[in-house]
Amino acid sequence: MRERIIATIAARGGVPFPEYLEIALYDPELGYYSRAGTQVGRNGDFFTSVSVGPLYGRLLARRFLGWWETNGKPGAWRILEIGAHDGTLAADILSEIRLLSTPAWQALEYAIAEPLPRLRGLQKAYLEPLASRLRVAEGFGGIASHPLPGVAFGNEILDALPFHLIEMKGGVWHELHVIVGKNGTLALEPRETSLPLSGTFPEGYRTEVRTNYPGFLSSVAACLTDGLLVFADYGFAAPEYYDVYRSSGTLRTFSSHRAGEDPFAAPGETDITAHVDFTDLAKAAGALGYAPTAFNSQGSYLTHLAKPLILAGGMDDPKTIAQFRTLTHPAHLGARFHIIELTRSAEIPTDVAHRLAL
């Protein structure tokens, strides 16, 4: 992978950081995410809400089923998952919907948009017992050719979208390009840029900017005639994201549950990520007619979803209680992640607008 990246960059005299990420993370043969589902979990590189156990998927299933029930119980509806990894979360959601509502199950198409062939194969194999309701596609195009009402969601997919690195130098923003240095190693080189970021920032301030939210959301929204977008990820609203004291940005690498900051240490073998600017995401969705109707910490969001299950005595066993605590407690995952909901042609609640600084 390193040789391939160096050859590509040397031939072009440097590339913007998003193009480096496209190769390092998404190369179909050697990219980090094209590996056969070994990145997530206790034996992988990082731990997600899905790794905790099936409760996370069960609670999301109840939210999605609630959407179906309150929107007229359409005779054909879709759940679209982006970034389904090995299919574990899809299995948890599908199993819960099948258990709770036969009509919703029979009307459902569970679609996965997955461009990486290895992961498509993994998902199809893992989800084979649920194949009657499953559709795994190479991308959004085929799914969008027959849009349905429903829900589109991604768990820790936004942070995996490539991002630009920018730095303030001499009172002017510079974009950091990836170049091959004189010693044959990868390095960052600042070049003046017009990438927009308003505000006053100190010399040397470095951060990330994603310009791909509009295209990504447009592709997702095209798969639904109407519905709900739900994204769970780590990140901040814009005022916190671009606080002057967060002067080195949020870029991180992950390998064997150890965080680092060098994106060139082991390309293809290490996850490279940055936090999500939820305000920018909400603005991009607004241009497509979607408004943020919920924005909460994961702990608050999942506690609200779990309330009916708790009252019905469905969370009394020790394993489920332990999963719930890990998912919701601020010292675990409850404060680390946020969940945003976006609904077409909706009013933005005052509290949500305030938290997102819209």
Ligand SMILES: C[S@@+](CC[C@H](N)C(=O)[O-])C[C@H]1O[C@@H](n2cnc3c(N)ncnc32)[C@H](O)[C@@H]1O
Contents of the next structure:
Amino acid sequence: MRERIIATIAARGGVPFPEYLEIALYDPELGYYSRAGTQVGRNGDFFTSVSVGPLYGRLLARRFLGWWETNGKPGAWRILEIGAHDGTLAADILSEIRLLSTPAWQALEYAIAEPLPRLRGLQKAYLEPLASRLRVAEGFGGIASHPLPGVAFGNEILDALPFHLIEMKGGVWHELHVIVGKNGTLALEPRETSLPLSGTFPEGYRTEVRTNYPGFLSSVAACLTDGLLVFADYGFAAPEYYDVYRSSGTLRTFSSHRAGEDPFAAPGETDITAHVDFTDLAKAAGALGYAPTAFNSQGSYLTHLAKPLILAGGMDDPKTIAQFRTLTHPAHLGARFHIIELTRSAEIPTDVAHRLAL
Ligand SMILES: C[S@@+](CC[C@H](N)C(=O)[O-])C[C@H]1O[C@@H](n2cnc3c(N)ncnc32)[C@H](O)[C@@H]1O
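Show the form predicted in complex with the named molecule, please, the one above being the form predicted alone.
What follows is the entire complex, opening with the chain shown before.
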């Protein structure tokens, strides 16, 4: 795998870091996510909130159903899930909506945009019992040709979008390109760049920037006539992300539940990710007419959603309590993950503007 990736990069005379990620993560033959295998879960490389158990999907289902109920109960609505992996979250959300509201269930189309054929196959097989409400598409295009009101959701999608690596050198920003060094191994080479990042940064400061939020969000937004975009991920508002003390950025690799920092250690065989700049995301959404209407730690967001269920005695069994603790406790996933909601044609609440430094 490594040899083939090195040959591809050598043939191109070096590539910017996002192009390296496109190959290492998404190349149809060589990419980490394209390969057969289980990347997510106990036997994989990393856990996500979805792997914790069905409670995550049940709580999100309540939020999405709440949107449907307070927005005129449209006779046809859509939940779009981006990057649905093996369909586990889709099954958890669909089962809860079917249980809670027959009219919402009957009006629903659960669409999955999944570029990888292997995962489309897994999703269709796993979701067979819920197939009456399901649509699995290769990309956003087919779904956007028939937009509906509703909700688009992505769990740990934004951190998987390719990013640029930049470094302050001689008082100016340089972009790090991936080259094949003299000894035949992959290396980083700084080249001057016009990629913008305002502020004063010390020499050697290295970080990441994404320039693909606008394109990604506009593909997602095109699938909805009106509605809500919801993303859960690890990340920060810009001031915390680009704190001068975070001088080596947030790039991480994950393999067999071990985190690393060398993106060239096992190309095509490890996940390579970086945190999300939620301020930048909110600005990109603003250009499409969406405003951030919630931005909370996962702990507080899910605790708020869980309140009615807790009061109704629906969370008393030990398994559900354990899932709730893992999803919300600050020492587990509760503080590291944030959830942002973006609503079309809405005002930005003052507290959200403050937390996102907008
Ligand atoms: C970290 S995994 C998360 C999987 C799943 N949502 C979960 O939480 O278990 C990231 C996923 O994002 C998917 N992905 C990245 N970019 C995408 C895009 N533009 N459209 C759809 N899926 C994408 C990848 O294929 C990968 O399956």
